[in-house]
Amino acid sequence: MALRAALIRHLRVPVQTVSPAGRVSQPSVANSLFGSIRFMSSHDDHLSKEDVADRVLSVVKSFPKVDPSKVTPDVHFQSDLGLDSLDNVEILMALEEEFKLEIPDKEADKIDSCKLAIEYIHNHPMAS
């Protein structure tokens, strides 16, 4: 662990920055050692909200315990269509599952309607 705090400590890394218009300000040792840059942005291809409230509302029609036709974007699992903690918990997961992501537990337990759901994944970072 010292090691690594030394050797950071020390390391100097030159960073080669690109004006918006493409054109490359310095020259950077990592481009030389590599030959390329990579460029990281933020998740371009994030769901629409309408995507989202789709694939929600398909996978809320398709438990068992529910009545499609109640099954709309503002209907709360349990006061609408009487469901238990226990439903809410497996729709969280197919949910988790058919967006793969994971939703923590504190969360979780404020997801109670399909609205909910639906501002949770859309806000994901990590929703596909």
Contents of the next structure:
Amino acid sequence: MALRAALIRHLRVPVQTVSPAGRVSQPSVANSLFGSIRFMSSHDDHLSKEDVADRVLSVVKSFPKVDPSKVTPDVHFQSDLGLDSLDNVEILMALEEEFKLEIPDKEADKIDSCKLAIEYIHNHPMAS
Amino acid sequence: MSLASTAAYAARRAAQRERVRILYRRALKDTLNWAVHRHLFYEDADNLRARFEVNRGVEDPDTIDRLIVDGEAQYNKWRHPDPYIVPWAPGGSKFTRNPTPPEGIEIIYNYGREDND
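Please could you give me the other form, the form predicted in complex with the partner chain, since above is the form predicted alone?
Below is the whole assembly, all chains and molecules, this chain first.
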């Protein structure tokens, strides 16, 4: 009984307090140390533009037909990276899976470059 | 026949390309619905891509139209009956579940305190 209490005390995870206005400072450090921050409502976790850009770039870099050294936030999928329109569709699907989005077909046709993708995802209210 | 007016020809080809892209997108999502495990999905996605690549070099717009119609018929035949839709999207489980309340309405959290207290 005392052993159990000692163990539980040893394994206690520190609780993060979140200010009601916005996110805790240095969220990336917090994420690496304590796991993901828990928000009390589902509308507090608007992603910052750097987060979106980092994740979009990592998705594009891990695409097998893409050379990772050429990927910058301004790159155009078809003209700079030498991809196909079908590859564009595949990248978009990977981005949808990464950010748990559902992009309508007409909008998805127009997203042609990293810059457009980052803008669209950043402005989407349900990106996570 | 369509080679004379190149603007109309280019417009027709562009419309066909858009149809092909939308068809490929829907077919890929459908493949993910059927093959949930990633290793199976990657194989099936490669097969789907190979089927699209076979018809890559076709130039005649009528043949392309026929191929697109065939492809859409095949897609309709293989559609999953219970596709995965993101919950907040139309058709998902959370769609219009809790609409935002109208403006100017406030909830007063007095936890049931009566006026006499």
